[in-house]
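Just the one chain here, the form predicted on its own, laid out as structure tokens.
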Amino acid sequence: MKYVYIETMGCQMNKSDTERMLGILSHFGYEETHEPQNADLLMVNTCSIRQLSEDKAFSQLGVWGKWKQTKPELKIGITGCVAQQKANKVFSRAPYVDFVLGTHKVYALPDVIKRINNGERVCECEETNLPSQNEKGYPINRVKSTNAWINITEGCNNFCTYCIVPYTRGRERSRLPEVIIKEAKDALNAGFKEITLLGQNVDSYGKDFPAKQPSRPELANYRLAQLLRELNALEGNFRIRFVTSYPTDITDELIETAVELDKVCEYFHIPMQSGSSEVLKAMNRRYDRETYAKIVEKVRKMVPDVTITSDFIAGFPGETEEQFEETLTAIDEFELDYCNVAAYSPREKTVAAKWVDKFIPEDVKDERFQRLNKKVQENCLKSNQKYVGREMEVLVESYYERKGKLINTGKTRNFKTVHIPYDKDLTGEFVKVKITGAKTWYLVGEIA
């Protein structure tokens, strides 16, 4: 028997490919292993979203390239997006590296591993039209815990100018709606309680369809909301819930079919960016504020008690101070329960990155950066005070002991944590809890 290790930076798709990879591992030999210095097989599997991921994976390299000298027969691999961006860039960066694996060859990995341990150094980072899916029946090795990550789409065809998915994930592709169907059976029989569908732009799910699939006419008009009412027909107690979703392709039948059906989830996490039409424009997304707005108004009538969260970029090249300024009003005008905020970090290849002379100096978009965040706590705890005195639905997720005493934390149907002191472990279990409290990040509820 031999041991592998991945450490995964980055994005819930990283965290679904990595389950793949193990699963692929442990059909030629190899089981996991939580400590880095057992294991015959080091990996890491990177995201390149900001310039800190990218270094912070050659970080890491680095400390086991270290460990090699001591180990010669140590494997190396680097997987991900900077492997798919870098390709055989890596190996002049880290020379103890054995083998670079992109986004587009995670079923390529078997051959990859024959061949290094022949000696030779791989590279396998060609880009292929054919969707990541499970053709080869190996199994997936899941992370134990009551979310199963399901990959239902790859890539992406919307060319945002900060954004370097298209280009280490490639154009969108669909995975085909019974190969989600099974994997989606098979972690409920392993007793997940809970089916995440992730993708770049979930939304456009299906939308290749016509041109890929000739020989499948019935696929022609297949969508999310179709695929939401298979998964919701399927047996057994478990909440359906989806990320990401493009603004402008939210449709009415999207929004009618999640409302419609009892097992999906009364959650949207939809990245606005920023607050200004201007800035929106640069960044090349297809919607101004106003259309936004529309956007979250209509999906907030139609859907009750919605939890809706979103995505921001502070300093982006050329934002002035009154745009920033904004992004700050449009949290609050829009009501948003939570958002994911980051500092804008140029990326290779895309086209804001060339902006050189629109660039925001850095102490300004870190104190812009600052306040974003703090906007952001602001809101997060005023939605959260929402909710105190009312009785919800918990799916518990986990437990930890805090000064002796037993807490088990979890989250609503609209994607609220809730931490509940109980002496019992009720990890799996969907309970009645009562709301006492509210915290920034989470509320606090009583067994009712």
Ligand code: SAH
The other form holds:
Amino acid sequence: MKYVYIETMGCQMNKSDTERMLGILSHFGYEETHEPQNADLLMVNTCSIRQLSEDKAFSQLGVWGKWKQTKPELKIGITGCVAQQKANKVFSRAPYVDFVLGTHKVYALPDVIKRINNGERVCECEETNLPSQNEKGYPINRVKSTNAWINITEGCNNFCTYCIVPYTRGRERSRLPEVIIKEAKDALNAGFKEITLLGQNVDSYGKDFPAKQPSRPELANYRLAQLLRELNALEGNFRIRFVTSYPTDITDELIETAVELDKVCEYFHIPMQSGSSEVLKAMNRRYDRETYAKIVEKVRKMVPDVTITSDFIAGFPGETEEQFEETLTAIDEFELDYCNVAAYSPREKTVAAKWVDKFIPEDVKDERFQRLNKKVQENCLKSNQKYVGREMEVLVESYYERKGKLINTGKTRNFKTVHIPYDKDLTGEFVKVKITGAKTWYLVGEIA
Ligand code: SAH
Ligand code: SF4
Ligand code: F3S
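Having seen the form predicted on its own, could you now give me the structure of the form predicted in complex with S-adenosyl-L-homocysteine?
Following is the full complex, with the preceding chain placed first.
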């Protein structure tokens, strides 16, 4: 038996890739360990969305590189977005690395492991124009016992001027419906209670079928709404979510389908990025403030109790104080329930990284980032307070002890976290909960 430790950084895409890689490795006799010191194989699954994330990846490799001096048989690999972006340049910066595996090559892992165990040094980073299909049917070692994440698209075609993802994940590729449905069925049979469909832009699911699947004319108009219908029809009591939605790609059909299907939850993640129409234009987002407002208004009107979350960037090149304030007012005006916020970080290859003369000084960027965070917190609390006194259905995801109290934690259909003090483990159960209190990041409730 050999042991593998994977340090996962970045978004849900990476977490989902880690689950696949652990599944593949378990098939080849590697057991996961949570103690890196005990591992025979150390892997860092990296993110390069900001410079800081990239730096974190190399400092992790640096630590492990030192371990190798006293344990030469140790194998070290780098995967994910930094791997894809740097490819064999990793070896000159971190010579103790045994393999670099790009984001398109998760299923090349068995071959890579064989080769490094024969003493080779391997870089597998070619891009492909097909999505990963798991043709050999390797297991997927999911981290959570209740929630299964399933990729439906990989890559992105949008080329927002700040974003490295189209370079690290390649062009958009939709996985075939039957492959997704099989993964969902397997997860449900294994007892999972929630399926989250993942993609950089889930609403463009299927748009590449006519070109890539010419022998499958029935897929020509197959889109997210159809996929949701097929998944909703699967047997059992479970929930369906999908992230991320690009604002202008959310169709009326999708919203209507989401409302009509009982298993699809009242939750939309619709990143706005900036509240200023001028900044949005410079970001190459294909909407302005008014268009975003209309979309959010429509979703709110059509989907009762919907939670809408978003992402924003502070200090994009050229952003004025007034334009930044438009972001603060957007969060209020659109009553966004929660937002991920980040300070702009210039990324290699991207268009905005060349606008050096428009870069915002670090201290100004940081100050805007802090104000943005404060606004998000205030609104989050306000949004949570709306639910005090209500009865909601919670899917319990974990059970633990905190300050001497036993607590079940889970999510409502509309993605609110609820803490339920209760001395019995209800993980995996749907429970009716009366909401008794609201904090910034979660609700408190008691079993109804
Ligand atoms: N596909 C999603 C976003 C994926 S990246 C969308 O279109 O919204 C996740 C988030 O990282 C983005 O929403 C953005 O807010 C942030 N981000 C991306 N590039 C960034 C950069 N260069 N600097 C700071 N934040 C960035
Ligand atoms: Fe990046 Fe824009 Fe694609 Fe989202 S839509 S992944 S922000 S390029
Ligand atoms: Fe995700 Fe980071 Fe890559 S956000 S897609 S892991 S660059």
